[in-house]
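The chain below stands alone, shown as structure tokens; this is the form predicted on its own.
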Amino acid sequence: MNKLIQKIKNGTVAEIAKELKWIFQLSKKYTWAIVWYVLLGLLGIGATLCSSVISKNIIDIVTGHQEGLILLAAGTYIAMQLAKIVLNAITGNINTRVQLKVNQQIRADIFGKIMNACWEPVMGFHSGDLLTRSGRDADTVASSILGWVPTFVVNLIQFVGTFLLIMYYDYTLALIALASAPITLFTSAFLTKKMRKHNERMRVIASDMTSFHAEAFNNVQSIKSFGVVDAYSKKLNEIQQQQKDAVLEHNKFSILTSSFLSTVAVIITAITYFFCVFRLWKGHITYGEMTMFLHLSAVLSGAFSALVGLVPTTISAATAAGRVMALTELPAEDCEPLAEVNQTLSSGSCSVHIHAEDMEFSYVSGNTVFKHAEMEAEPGQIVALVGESGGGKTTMLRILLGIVEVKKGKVYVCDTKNNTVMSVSPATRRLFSYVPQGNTLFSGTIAENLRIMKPDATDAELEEVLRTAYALDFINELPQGMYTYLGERGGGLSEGQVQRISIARALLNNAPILLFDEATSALDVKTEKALLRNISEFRGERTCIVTTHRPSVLTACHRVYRISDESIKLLNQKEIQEFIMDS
């Protein structure tokens, strides 16, 4: 017995219990909404039970088994039915409003958790999987908060109230109507693990499908260019087949389970019906009582079925909660504001140095990138990081931005104007303006893309950074200038134009340190050199670090570091020339 209990604690039941506990903790924020739902449900129960009793009285008055005012009883019955209609209409409207609000709040919370989480753990999820978890799974959790608890309470009260009312008139009939309960409960308990398995499989396949579409639509041009449209169509067919198999298997399971429970319900309903007819034939009950019993029996059965129906709903909610919990439990970055950062930014200081001493870094995967590495960069300097692809250039920028944390050594920024030293962290990220590899423009106007960095920027400020990035001339030739609408990823612009707009956006941030990750790779050599000089002197001498594969850039740099073999080496002039010749 002890082994069985331990197995239950460590198995599916324990997982579901943990996930339901998390939903319960989350639902505390929405206690007012849950209470409101329950109160509306109780009003509906009262109206249903009263209607049953009034209906019984009307029939008994008509058949002569009871004296009373038929018109008053009929009027009361109609009033109760109209009240139910009005109540349902009001409830439906309020439910939609509250459901929407709770759903949006939960989605916003999950979005915030993902965006503020440490970078490496988030990268363990495919973007499509994140979309499914923060979308469909979050919707399921929201629905369970406003659905599961109120539904359970309301149906439980309806079940108990209906059962007691039937028992008040005939306890034997009440016991017959309750006969399906043990069978239904046993069946639900037996099928819990199988339900859980089906839910997990369905959600994983949904994530795979979303991931496939997200990746394919983001790479339409590449798929066309590579001539692999047919291969991707075949891959879609494979995922669809998996989805089809899962859906059909789940459908078969649901049909068999539903058919069994429906059969039990039909048998109990038939027994109840014939028992009522028998009692009427013997003169033990009136026509009105028979009608009431049949109606209340259906209500009782419906309430119990709703309670049992919460089992698959609960398992679905628990499965979704487990997937959402994986996101909410991601370790968060320490973004606590630093007074030193605010001081540097408010003073407009550009005298910010970068130093890395005895630095060691490895990714969670175990891939070691740096050992005992050192580097420095000073204001007014353009510092280049060169080396083979995958050697660690982009990783170095991630370290400086506080996206990943070194395992050993020191990496810090020093503001000599204000005499402050700060270890790099998410909090110091505001000291950097960053232009990553690839196309990072969003759909919207060019001005909207720029103002992401500074929402209150004037048109004059936008023109200044565009001019500095050698982008103003070609933008002025566009139909609406910088208010020209761009499609997703800057559709319609060349790669070089996109890069210059991205650089202008970084300059608008007006940070003392500029980081460019292959940000000028699409520009011609002359424009590239002129632009690098421009940006390093933009509104004062700034510290500028660039990663590059182009040897022509190195002649415009004050320092060149070569990253290879887990180290960072400062190259002298001779070594720089050799590197240029070899490249």
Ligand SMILES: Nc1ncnc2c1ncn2[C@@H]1O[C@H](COP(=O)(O)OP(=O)(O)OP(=O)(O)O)[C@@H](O)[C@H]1O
Contents of the next structure:
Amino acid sequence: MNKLIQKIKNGTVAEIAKELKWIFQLSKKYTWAIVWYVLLGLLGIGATLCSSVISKNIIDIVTGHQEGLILLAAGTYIAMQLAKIVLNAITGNINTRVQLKVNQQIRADIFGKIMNACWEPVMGFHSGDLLTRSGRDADTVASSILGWVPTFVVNLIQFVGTFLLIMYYDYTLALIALASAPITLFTSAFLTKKMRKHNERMRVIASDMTSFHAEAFNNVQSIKSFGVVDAYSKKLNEIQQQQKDAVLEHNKFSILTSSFLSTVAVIITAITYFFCVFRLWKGHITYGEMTMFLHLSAVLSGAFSALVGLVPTTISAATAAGRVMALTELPAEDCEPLAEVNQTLSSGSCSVHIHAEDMEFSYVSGNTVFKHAEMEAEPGQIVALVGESGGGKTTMLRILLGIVEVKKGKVYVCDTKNNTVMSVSPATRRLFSYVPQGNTLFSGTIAENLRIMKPDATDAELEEVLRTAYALDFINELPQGMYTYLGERGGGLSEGQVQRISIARALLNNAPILLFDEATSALDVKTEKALLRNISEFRGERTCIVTTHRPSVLTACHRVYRISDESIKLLNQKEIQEFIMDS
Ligand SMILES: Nc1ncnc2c1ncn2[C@@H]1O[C@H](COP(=O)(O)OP(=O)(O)OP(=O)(O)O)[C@@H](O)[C@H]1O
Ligand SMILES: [Mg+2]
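Now that the form predicted on its own has been shown, please provide the structure of the form predicted together with the ligand.
Let us now look at the entire complex, which starts with that chain.
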């Protein structure tokens, strides 16, 4: 018994329960909309049941089994039908509004969570998977909020109300109409696990499909130039084949079960029909009652099917919720603002030193990059980090930016003007301007790309940073200057031009420390040296750390650290010369 309870706790049921609880928490914010939705649903049920009784009365009046005003009954019947149309329209409107609101809120929530989450766990997801989870899965969860609870309440009440009404007129008939319930329930219990598996499988395939497309469309040039278009088409075929297999397999299963349930429904309807005819023939019921019974038994089985239909909807919503939860539960960065950071920025201090002492760092995957490493950088200095590829240069910049955290030792920044010392963390990130390795421009104009850093920057300010980054000349030659539109990742410019705009963007941030990760690798040696000189003198003395593989840069640097074998070594002049000769 204990084993069974444990299995339930750890297994599918516990998972579904956790996911449904999450949806329930989310839907709490929309209690009023749900209440309105349910109330309107109940009015709809009232109208349906009243219509049924009125239609019975009309038939009984015209066949002489009952006395009454035929016109009044007919008028009420029409009014009920019109009321149902109006209720449907209002319900549809509420449904759309709430679904849209929930959907947008979940998407905004996921977006915020991903953006503010610790970097390493987010890196564990493929961008295509993130797109599917924050798109398709969020949609499923949103529609379940107005799908599940109201559908359950409204159909349950419709089911009970209809059943009681039938029972009021004919006890036996009510039991016949209900005969399919145990069979349907038994079948749906059997379906649950299978559906969950299918849902999970389909959602993984959807993620694979989006990831595949995102990656392929991002790399059209490489795919073409590697001559691997056919290989990629084949890969798409493989994913499509998986999708086809999964859909067809589930379809076969669905057809079998729904055919079985439909057969049961047909048998029950036939029995109800013949039983009604028999009772009519015997004179136990009137024509009107027969019409009403037939209508009500259809309503009853409709409500029951809707209740049973909630099983797959619930499973699908729970599966989607589980996938969305994986994102919303990502550990968040500690971004609590630091007064010292504000003080440094508002005082315009450029006297910020960097110290790393006895630092140890490894990635979550276990890859150790630094052990007992030391480093220092002072204002007005350009400090170079060199070393072989994969040594840890970019990682060092990630540590300084507080994107990853050291396991041991101290890494801190020291503002000598304001006499403050701050350990690096997400909160100290604002002290740094960073030019990452690779192309990081966004689609939009050059000016828009720059103003990401400072939305209220004037054109003159933009020109100043572009001039410092040696970008103004080529931009002035473009037909629309700095208002020229760039495609994704700076499409339309050369790599070196993109690098210079990225540097200008970092300068606009006006932070006391500059971090350049191979930011000048695509420039010619002359421009590179002149640019570095410009930057170290730009608006006062900044602390500047550059990573590079190019010996030409080193002559423009004040200090050179070599990263190798998990340590950081300060090179003397002789060693720098040797390094330049070896490179
Ligand atoms: N997200 C990550 N998760 C796990 N290991 C990583 C991650 N990023 C980098 N690494 C590993 O950390 C080590 C240092 O990588 P890093 O990118 O810092 O090297 P680098 O010196 O900048 O190299 P390059 O000159 O090629 O840019 C490498 O062994 C790399 O494989
Ligand atoms: Mg690197």
